[in-house]
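Listed next as structure tokens is one chain, alone, in the form predicted on its own.
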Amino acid sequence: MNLNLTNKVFIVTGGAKGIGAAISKTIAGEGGIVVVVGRGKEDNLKIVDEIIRNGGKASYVTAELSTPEACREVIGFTIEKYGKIDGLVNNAGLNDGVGLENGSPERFFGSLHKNLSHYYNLAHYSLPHLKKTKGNIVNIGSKVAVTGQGNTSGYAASKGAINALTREWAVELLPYSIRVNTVLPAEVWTPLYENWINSLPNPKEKLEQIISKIPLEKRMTTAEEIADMTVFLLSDRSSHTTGQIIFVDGGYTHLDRSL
């Protein structure tokens, strides 16, 4: 299936590692142009070099997205270099373990700021350009927003807000034919996930326990499977899909885990 992405320009935050890297490579593989945004210059260079070596087109912006100014600079760079934005993938975030008992009001609001504010800021600053292209936004969420996890109030609240904003923005942007959707992963093996597992007591046993509860094929979702859904939603092959929270999780969130 031709996704008609050739020479369309997409910003991918957290686009150098894990799910974000898979999304960046998939966009490039479909002929799109990727602007990778991440805080680590070496990681950004690595993924951009890989994409270019494989015949794709990509640039990068090294940025800490916690300030509105940094978000504005990402949009400015993209417009200066390519003259347009066809899509925004809000992906950057961190399950930082700020809970109710082990956290504090200051840490909680810090977690909200770190995991949520750039989703709004980038959407806000990219909007004038998305109007011109009738582009779209795909947010990357988390099953934590609907299942809970424990000891991660800030991250869970942020991801719950992202689900709500997806529906809110989908309504607000209907007059401009701008679609907004969220892809919601559950258990996906990434460097961040590995760090989380290794922070737990008996990580090997915990990982085996989690995998045993994934209904479809008793395996974790791959980053490429998340990327495939994300890129499909970015394309005009999903031209009448908006305001959706789409679970790519092997049935983990909704099917009976006793299966």
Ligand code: NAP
Contents of the next structure:
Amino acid sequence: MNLNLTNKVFIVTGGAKGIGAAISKTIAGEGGIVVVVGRGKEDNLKIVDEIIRNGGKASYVTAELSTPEACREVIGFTIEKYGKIDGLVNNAGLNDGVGLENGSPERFFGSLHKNLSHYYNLAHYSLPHLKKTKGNIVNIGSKVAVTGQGNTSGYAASKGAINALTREWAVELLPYSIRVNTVLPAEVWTPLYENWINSLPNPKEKLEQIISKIPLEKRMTTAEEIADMTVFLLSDRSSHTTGQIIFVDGGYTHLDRSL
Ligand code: NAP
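Next up, the form predicted together with this ligand. The previous block was the form predicted on its own.
After this comes the whole thing, all chains and molecules, with the earlier chain placed first.
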């Protein structure tokens, strides 16, 4: 299947590591141009070098996305360099463990800014450009939005809002033929996941327990499997799919618990 991504321009937040890195590489492998956005300059440089060495096209913006100004700069950079935006992948996020009991109002709002505000801000600032290309938006959510996890109110609230905004934006942007979808992972081995599991009392046992409950093949989802769905949704081969929340999780969230 030809995804028709050649020379189309895609912004991938958190695009240097984990799921975002897999999305960046998959877009580039399909001929698209990637703007990697992340807060680690070395991480950004490394992935852009790798993509270019493999014959792809990419550049990066180093930014902590929790302020509107940073988001505006990302869009400004992309337009100045490439003159257009064909797609936005809102992916950067952090399961930062701001709970109800162990958190505070200040930390809760801090978590919303790190996990949620930039999804809105980047969509807002890229909208005039997406209207010109009939581009589209893919958000990366989390199963936590529908299952809860405990001790992570800021992250859960952000991911719940991302599901709601997927439907809301899909409706608002119908007149422009801009599609909006969310890909929702559950258990994917990435630097974020490794840090989270190691923060638990018995990480090895906990990991084995989680994996034993993943119905399809008793294994974690790979970052590449999340990337493949994301890039399909970005492409015009999914031209009549909008407002969808797609669980790429080996059946972890919905299938029978006794499996
Ligand atoms: P990751 O390995 O930590 O990669 C995320 C990247 O985004 C990192 O480079 C991180 O920078 C960057 N980042 C995070 N917040 C940022 C911010 N506010 N501004 C700029 N850069 C930021 O995480 P991942 O596991 O690939 O997760 C990617 C997405 O998938 C997240 O939205 C996460 O909620 C979602 N997800 C993941 C899983 C899973 O099992 N891994 C499950 C459900 C949902 P630093 O390295 O500096 O932190």
